[in-house]
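Next up is one chain by itself, shown in structure tokens, the form predicted alone.
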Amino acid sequence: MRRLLYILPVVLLGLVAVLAYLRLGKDPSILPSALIDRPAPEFALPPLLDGVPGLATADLKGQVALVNVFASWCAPCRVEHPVFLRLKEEGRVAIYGINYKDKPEDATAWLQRLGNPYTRIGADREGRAAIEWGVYGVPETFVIDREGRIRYRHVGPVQPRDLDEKILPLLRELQK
């Protein structure tokens, strides 16, 4: 019985150890998600804006397109809107938003402040749409392609770098 109680606590941090070890050299900024190569959600959201319509799923087929969920009290969303503004101006791709539990007045007032890159914007105020395309947080964007299915997913802000890299290269790829 003795000999247990010294060999437990070795056996445990060994554990930890290969456990540790195991997860050494992975991104832990990538979140897998089940909806790569599948169709995305069905949903209906309202507009953000006076004038301009609403999103529903309907409108993500037949195009290649971005889907950006944001919201006016998010820090990041500030950081990698410039991005977009830039990817708009250049007319390389349709970018629609989410707006994700936001005050329409509030989020209204951020767009007309820097801009606004979005062809359409639904107002997500529960929150049930991103809950559906599996958004763990803003920002998040999701790459659609022809078909309406979710080809990318991307967690955090969009950076020159990662639009460059990784995001870019697969609207050229998509729209061939």
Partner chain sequence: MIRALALLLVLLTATPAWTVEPDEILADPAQEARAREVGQELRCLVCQNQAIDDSNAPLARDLRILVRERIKAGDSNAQVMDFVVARYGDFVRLRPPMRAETYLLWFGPALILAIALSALLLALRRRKAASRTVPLDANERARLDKILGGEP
Second form
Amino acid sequence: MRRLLYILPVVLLGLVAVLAYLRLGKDPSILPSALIDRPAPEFALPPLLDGVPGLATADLKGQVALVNVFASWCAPCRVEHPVFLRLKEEGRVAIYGINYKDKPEDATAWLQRLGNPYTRIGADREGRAAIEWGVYGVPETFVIDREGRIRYRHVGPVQPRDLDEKILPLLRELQK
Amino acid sequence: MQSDFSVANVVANSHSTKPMLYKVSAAWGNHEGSLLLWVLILALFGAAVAGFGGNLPAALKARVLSAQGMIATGFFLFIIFTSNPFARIFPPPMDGEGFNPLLQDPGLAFHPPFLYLGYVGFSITFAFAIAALIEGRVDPAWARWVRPWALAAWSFLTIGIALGSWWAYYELGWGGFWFWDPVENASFLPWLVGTALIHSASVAEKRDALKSWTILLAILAFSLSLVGTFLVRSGVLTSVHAFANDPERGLFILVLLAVAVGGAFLLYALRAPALKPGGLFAPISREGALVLNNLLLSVAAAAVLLGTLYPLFLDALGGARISVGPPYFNATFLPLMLPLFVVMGFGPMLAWKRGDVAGALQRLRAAMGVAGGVAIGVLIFDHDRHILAAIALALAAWIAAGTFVELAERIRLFRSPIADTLARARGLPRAAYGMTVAHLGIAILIAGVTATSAWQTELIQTMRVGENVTVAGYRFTFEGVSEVPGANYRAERGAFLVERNGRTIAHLFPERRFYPVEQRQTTEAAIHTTFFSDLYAVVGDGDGKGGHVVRIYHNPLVPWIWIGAIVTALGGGISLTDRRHRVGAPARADRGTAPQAAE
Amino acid sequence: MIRALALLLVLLTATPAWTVEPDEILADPAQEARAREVGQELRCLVCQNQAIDDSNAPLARDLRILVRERIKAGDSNAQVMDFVVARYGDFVRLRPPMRAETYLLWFGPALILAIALSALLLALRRRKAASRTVPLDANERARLDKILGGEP
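Given the form predicted alone above, I would also like to look at the protein as it appears in the form predicted together with its partner chain.
Shown next: the complete complex, the earlier chain at its head.
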């Protein structure tokens, strides 16, 4: 019994070390969304571009869609942009954009230069819709199912690998 | 001084326009360089043991130095394999990339060295513990050899933590001084355990008791320093202080930690049970009070450790991501401090072996009176009736008064002729004075923390030139903002005239600095300190219509936090100079003979 | 390497810390005080263990304004917290929620204190018993006699 007491420190240390090992390599800045499997939040945003309609909760029902939060001032958004353009060409899924805290002229120029993958873009100048979505960084990308529920969130730029390994399989499943 | 921009580390952290001090401090303001500082200090401490350890038995000294050497080897491997501080880049750029301006600050220039002196200092007590376990014996002589190293490390750590807190206070722009940030906690944990260690070591020294416990604390103090290193450098948490994420380094430190600390604990599990239990004492005695001190400090450290690591572990086990912030620590840590402060007041009054609480309390009537008076005074004069603040301030007064009473008792102040008192005062060991001063420092610190937390006054508004506001009885007149050039930055400098009752108290010049090399902005608060409070002003953005955002704070007793910390560390230093630590260590008694006579 | 990491996500962050801006402050001091209480309990998601009240990150500012709007609209402090937690998850609470997976966190310190205290009491009792039962052996007796002046 008494001997157990002396062994306690090394046992506790072992436990701590194993847990610390499990935690290594995880990026602590990536947070899970509180909204997974919940209906997309209530919001309504005016259009950013002429000819491209704005975005509201009602638009998210009826088909599987991607919602991408982007801004022209966000360098990583440029990294993921080609991925969305490719996805648009393939016509597999509706891609909607939420333009976060951007000047309309900057955002317009940015899309003109790089191409516009979005069929709807809501201009979230105050960033209030983004709070409804639980956004804490740009870019973030959400997968919405037919019932308008959030099924997946990707934090940071969507790289081709993320698309192939996570997002496309999920889309296929949701579109079945 | 030369800036060699072919060294990657210099390029990433320096710039030719940087002031000299920060060119130097940038050397340890980054991961690789800070490790260099770490091993340098490790080497210095090793040399110090070799040099000052003249009275150590050769076998013990050899074991201590080899344990120390093993730690050094571990860190050298870490540097060589994962963190080459001298990596070259080719072609060398024309100039460096600069250094985070938040770190270009005198407070932060000295914060890491002191912190490391503390962390690394505990490697010596760790090495002593290992040596004692290998030898299989711990006696008062051992405790006497260990105590100065523990005291030195603890004093450095006290200063290191205080410098960090002071930096946060004036740099972050709103007067906060402690945030329960995981990395702050990582430096606080060895401090808490180190505090327990210097107290338990005195029991081991004077009474030959608490031996295996003291060994455990000696191992723990350094282990927690290593845990802190792991947390900061492994990328497992996000923190203001964290270096860049690098799982590979994290793994290396984790292995180092597992080997060093795991080995030490294993040795402990094998050898500690064989240590002879030491001197007996009644529950009510100096030892008893010190045991209670150790118990409360250890549980407090456990609470802080739990709060710091819990989110990581929950995440590792697939649980929710949670945050453990100040509300948790205030709810768990502070309640443990209150009884500790109560014990601090009367513990020193108890005799070794068997104490007399009634007698001690009798002699502490004056201290109780002072504490009660402070509590009542606070409740009368404070409109908000902060009960907790009243209790905390009363405890600070209790500790301070109790400390003085204890000293007065020992030198028989006003009881004996003055000559006798002086003779006794001279005869008192330095360690006794050290304790008195350190406890006084803690009392001052408690008062500072309490008062500024309870009675800070804040004013945030837009002011135009010539406007004035009154904060806590001081009239602040905003005199405008001007552009001034700095060494490697441009500053917008605001000017305030501070008056009280028509008398000029101070001119305050808060700045907002822009560092073009790093493309970053910092705020420099302007602080006028009057010993009893700080007037703290920050200037913010202009509104484009001639107004500027200003923040003015009146922080009562806040300077006492740092004065208290310095006094506390000074107490450690005074205790360190006790001649018994330097030359008085008697030849080691043979196994089985009686312990040295208690004081 | 560090550059590459930074590119992955633009956190809506900035340093150093600030605090509440004048244009955010509510006219009613009681409501503002409540907003501060809530603000100290909410973590600024992007700025490393700071409360939203202590940060100048744009997202923290947005959340401060949101908190004040909810308070003005008549929400209780708890309702405001729930509103934010519903969107950002428990991670935003600086005071972790009390539930099964945090019981150990919340009750751990008290548990450790209880164990430590009972271990201490047990040790004291055992020691007392031990000190009563173990007589001095001959060797010790002899030494004691010597110390006491050699009287038999």
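Numbering follows the first chain given and starts at 1. Only a predicted model underlies this, so the values are computations on that prediction, with no experimental measurement involved. If you superpose the two forms and keep the largest set of C-alpha atoms that fall within 1.5 Å, you have the rigid core.
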_Quick check: Pro160 between the two forms - does its CA shift reach 2 Å or more after fitting the rigid core?_
no
